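Presented below, as structure tokens, is a lone chain in the form predicted alone.
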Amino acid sequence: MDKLAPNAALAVKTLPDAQTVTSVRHWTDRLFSFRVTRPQSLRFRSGEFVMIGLLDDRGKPLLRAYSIASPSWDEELEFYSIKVPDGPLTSRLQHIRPGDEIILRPKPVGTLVLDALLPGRRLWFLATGTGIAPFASLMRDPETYEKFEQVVMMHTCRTVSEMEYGRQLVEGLRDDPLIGEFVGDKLKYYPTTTREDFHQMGRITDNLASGKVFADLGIQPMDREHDRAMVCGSLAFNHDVKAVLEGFGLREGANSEPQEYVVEKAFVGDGI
């Protein structure tokens, strides 16, 4: 596994672009967030993404795009990610301690925006492991819950264990001092594994499809004129959940072009 260079961390400090890290936790072997803290200039919108990183054995900036999964308002950062042992960034990122320091590019851009939505009544996240990353955050912005009366968030991982992230700030909303009045009887969670026994298994793909997730939750099935959606995991589950989108008459928009559903391409999947 690789190791810092000598002395990277010190280095870091030299850069302009700088952030502390404040706390870390591990989920499993294969997933931890972290905290840092936010350069007071940066402003975003809930649901973009920044570049962060460290320094290669080189010297070099070492970048990747990561979702902020901490809504706007928050006075700091969070991120969620995995763990890959042989990843240029996550195999030195995933021994990050509070008081280390990273390199944050504070720019933040990214589709899952609900600028880039048409007005709607229902509001889909759809996303696999660590693409729940940006829904952790526009679940905690009360716009969300002013834009739209349902909230439905999709998550689909392989094991119980990758859902524990998501399940804990999901159960928490209702009653956090901050947006559990917005959030309310709005949000609606819809957990399923892959691999594991679970309550609730199966790709997020086949239970829209099959119109399983809509029978199981007690509401009607999507369409264009009342259904919105987002949509951040791997390059092959993008594809395959556009064309079910599609397939509900739902049009694929962006910033400069709203529609009725938006894809996050900046994920960062497993070889980071």
Given for the second form:
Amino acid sequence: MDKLAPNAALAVKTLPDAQTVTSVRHWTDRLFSFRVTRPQSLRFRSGEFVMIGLLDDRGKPLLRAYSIASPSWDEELEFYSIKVPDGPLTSRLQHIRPGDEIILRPKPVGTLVLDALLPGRRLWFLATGTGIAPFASLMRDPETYEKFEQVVMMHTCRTVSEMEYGRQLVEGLRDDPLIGEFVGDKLKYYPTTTREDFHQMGRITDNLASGKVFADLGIQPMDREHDRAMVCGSLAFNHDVKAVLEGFGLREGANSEPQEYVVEKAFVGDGI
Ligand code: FAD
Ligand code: A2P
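Which structure goes with the form predicted together with ligand A2P, now that we have seen the form predicted alone?
Expanding to the full complex; the earlier chain stays at the top.
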């Protein structure tokens, strides 16, 4: 399988949208992150996604949507990826190494942007699995902390090791020379597992609906006047969390019509 990656990467060099991989980190056997060079002309809003990929066996671009995990001010672009066994793209992409090239279409889009929310006091980032990627971008953007007094990052995975990327990112923020002063003590991190013992457990939907997260963090329950939310997970998660947010009185918005919360799929394919 490994032999496909260098070939695919070499072939990409002939395309105008090729970018060079600068670093790769494997977090588990199912998760990895990597950084690539940033096209000089690429402007994006933190939270947006682009299409990235490799050439397939017939030399055609094989592209998938990926949230940009780095903030809009970063010189490089970071991505956080699943490794789907037999997945057309990720069965190859997981083998990239520094110096390889990938295709990156420089047309960022998406609803998880600060502009799609009405002004508020507190911002909630609600993610499962790789759904944390757009928030890895937004958590590193000074504008997030300029616009909101408090930011709560809820991230839920089945196991503890699946949360390591997010944990290290959040823990590094306060001491980060570039973003640390903006973050201060505004960011509250609430990671939970559902299938392995951890000091905090449970689904995001349950922890919001029961009020457990408010009690644990010592904060007021959500309300429409003060709270704004961004959601990124599986279709089932997005569906269920929307119902919980609506229960607190929040309404779904979009770029064209800002409201109290916005939603994006972390991936397609689990029905509903
Ligand atoms: P695919 O044929 O695309 O997927 C095969 C199956 O694997 C899917 O049916 C689904 O059941 C499962 N799957 C796919 N992606 C995931 C995932 N991320 N987590 C859990 N199960 C999954 N993926 C990322 O890893 N990181 C991202 O930042 C990211 N951002 C996305 C943003 C948007 C708006 C969308 C729509 C998708 C995003 N995805 C992201 C999913 C990504 O587009 C691909 O599906 C993924 O890279 C797998 O590609 P593949 O060709 O190997 O398998
Ligand atoms: P659970 O273990 O209880 O299913 P997955 O790996 O299946 O995408 O799930 C990632 C995380 O999201 C898991 O912790 C899972 O909890 C949780 N999750 C999955 N579906 C939902 C849902 N509909 N509502 C809330 N949490 C969900």
